[in-house]
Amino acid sequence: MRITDIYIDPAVSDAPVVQAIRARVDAPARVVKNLQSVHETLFCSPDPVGRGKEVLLLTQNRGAFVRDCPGTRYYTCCGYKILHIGTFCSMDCSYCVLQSYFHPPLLQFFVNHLEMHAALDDFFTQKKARRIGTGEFTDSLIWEGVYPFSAELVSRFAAQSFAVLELKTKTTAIETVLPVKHHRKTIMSWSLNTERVIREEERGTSGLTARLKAAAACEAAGYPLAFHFDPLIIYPGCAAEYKSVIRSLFRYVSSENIVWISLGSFRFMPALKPIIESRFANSQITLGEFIKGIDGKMRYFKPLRIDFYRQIISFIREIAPNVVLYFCMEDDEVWQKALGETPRAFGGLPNLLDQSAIRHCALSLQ
């Protein structure tokens, strides 16, 4: 993170987390009574999205800390829960939906951690969901330089045996979690892509080899792992490059320690296209063969993505025939034609992933 300005919600100005961040981050900080003025300042910037990656708003989560992943009824959802710790991201991926999801897009870190821990207490007590993660509306580990509290979360999950925490990232900020006694109740997880996509479309992220080395270090520390090939981007020569990524993955880590691998093709709301074209002038990712899906997102023509999924799956299965694979937001036709079965064969996608978590993370059955 490169923070140039810190704004503080007056409702949390005396919070211990705020004081800790102010002491840690070398940037001017001021309490603002009117948060709308922060928004207006960003909107006046020539690049509000880029500017928002340098502005940190310390505030409180006024909604639910534990919430459902925002899936859609049109495609198969995995039943994931989100631990909502903050919003937006300091890295800059061309395809990132967060560029158009938040208005305005700026880094928000929620500092009312007493309420967050109370929400986690309820989550543990209710035992209604086994999988929760912090990487949906932000990257799980970008905050470690601002306020390193992932170790605290890992310790909290280590003290129970029903659910797992997934920390999903494109960084290598693992130093704080490596020494923690995690009891395999946290899954360390990386988004992966080809070297070309990382270089051209994922500005400010860690390189592929760096991510894989970080995963190997976490495996050596006893953590279970997960990986996400999402978004898969189709371009000339991509199949060979993705095959190379997959081979590299299994050179660094053991397939037996991977809880799951997700696959998802590039898709985007039409409103994101002009943002990509404006902010990433050389990007070609919106020029593929797209058609509007039933959820309103632009998706690769279905036969194209089924064929591509089959190739990616074959590359993985050649090395790791037993690793759990699943699609993020695809329908039964894609599942059947690409994987040879639908989630119903596993008792539903949530059950498939829950059972894999139970096996790999030593969770209790009740």
Second form
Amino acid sequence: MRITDIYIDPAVSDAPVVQAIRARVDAPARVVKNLQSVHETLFCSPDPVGRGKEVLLLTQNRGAFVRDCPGTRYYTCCGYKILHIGTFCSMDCSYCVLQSYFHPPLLQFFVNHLEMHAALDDFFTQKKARRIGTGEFTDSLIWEGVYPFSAELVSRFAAQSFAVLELKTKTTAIETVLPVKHHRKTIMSWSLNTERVIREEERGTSGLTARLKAAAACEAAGYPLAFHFDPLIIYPGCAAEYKSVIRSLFRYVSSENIVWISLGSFRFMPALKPIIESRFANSQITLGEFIKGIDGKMRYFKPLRIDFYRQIISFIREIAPNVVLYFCMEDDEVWQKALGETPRAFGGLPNLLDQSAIRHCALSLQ
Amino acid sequence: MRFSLATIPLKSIDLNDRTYKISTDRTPDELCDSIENVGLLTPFLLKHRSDRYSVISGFRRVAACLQLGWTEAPAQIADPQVNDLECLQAAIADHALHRPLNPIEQSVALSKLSAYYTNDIELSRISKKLGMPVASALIPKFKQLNRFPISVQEGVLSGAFSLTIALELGSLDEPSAEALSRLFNALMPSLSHQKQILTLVREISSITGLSIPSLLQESFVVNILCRSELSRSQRIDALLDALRRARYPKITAFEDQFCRLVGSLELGGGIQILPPKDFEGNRFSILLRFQTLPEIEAHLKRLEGAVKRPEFKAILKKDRADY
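Any chance you could show the form predicted together with the partner chain after that form predicted on its own?
And the full complex, kicking off with our chain again.
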């Protein structure tokens, strides 16, 4: 992560986490009374989104630390919870929804960790949800160079047996978590894509082999694993390339240790399209055959999605017939036609994933 | 700012010096008639430079007087201490006083002023004072206009396309901008259709690797433009359809097959089967049009037969293999 400026919310300027980060990160830091001025500075940049990846705002999470993953009604959501530790990402993926999700996006790290731990206490006590992750509004492991606290989270989850933490990443920053006693209550997960997509659309991320080697190292350290083929991108020759990725995956890790694999085709809010076009002039990913989905997002034409999912699933099933597969935000028709069953067959998608977590992570049944 | 009135030999005016020229070129013919009838009511503004005069305002009036065969004319001459910025401001104010400046003239004026004012907010304030109000947010866009290809500028002046479209065209390479400008000038599509055409053409060009001018020379485009039996709006619709087919070949093939399956059911004119929007949802609709009881009874009978046919099941299944 390359930070050129640190801005500090006066409300947290004395926080121990802020002092620790200032000692670690070699960048000028200043306390800003008006946080809006940080946003205005970004807007004045020729590339506010790119600039937002170099500017770190240390502040407090004034909302909920534990929140629902933003799903929409028509498509089936997995009932995931987000542990909201910060926003945005230092890596630069063309398709990243965060480019248009925050206005403007910038690296924010929430330092009120006492409140975060209190929210986790409450989460563990409520026993309403079993799966929570930090990798939705940011990458889970990019913060290790700024403030290595994943180990602390892993330990917290290891001390209970009701829920699992998913650390989702495109990095290989696993050194801090490898030696931690995790009791299989943390799932280490990677977003995977073809070498071509990683090379052309995922600037600054680790290569495919590096990700798979990191996954293998985590498996050797006893961690359960998960993988996300999301976004799946349709382009000429893509099926053979995804097949190659899937074969590589199972050469590095064993299918028995995979808690779940998600599949999600590329989808985006229309507002993201001009951002991709201006920031990634050579990207072709918006040139697929998209329609506007029922949630307002652009999606590949449904018959094309179904055909493509069928191929990907057959590649996975060929090697790992029993691994739990699920779709991120698809409807019953896609489930039925591509997987042969709807989530109802498993008591709903949240239950399918909860049961897999119970099996793989030795969660308590109560 | 001080000016003094004098009679000046027209041959001493340097019409090639465009330092303060704001107006777009127009022929002086109409003005010649006016000057011939009522005389030169407003003397042009000049600045003395070494042995010749530069025009601050009145290029068309000078041209008209020359066309009428005049050898001298009255003019307001700027005092030597009036600087270049003041002359430019006088040029803009003088034009804006007589008529609203067109977008290209505003662009030229703002570009020239920006040599003196780098801040767009200040530029906006000054332009307003000179009678040419432009919001600061629009200034970066306006400043680009006068650098665009002539065909794009002409399109803006003729009202064939808006500033938004002009900016889109201006972001393209010159041959592409020219080719699209010609298309828009020929078809005069609405703003919404222009946006659709522009997006489709750009995307097809990116997908196929064909340049925009080459794409617009492809037979599927040219043949539509040549169909004189079609009205202008029919040609626009046909062009949009052809471009959509080129941009979305799989989606349009699926839609065509849906239409063929529906056609094979021989439902007649009063019954319509409507698919879910973009085939994304799962709910189909049937629209029945009728006036009398026997008419609806006939529709229902036809429908009853149709739903038993394999084509109807294929329609509902929405599988690409069936389509």
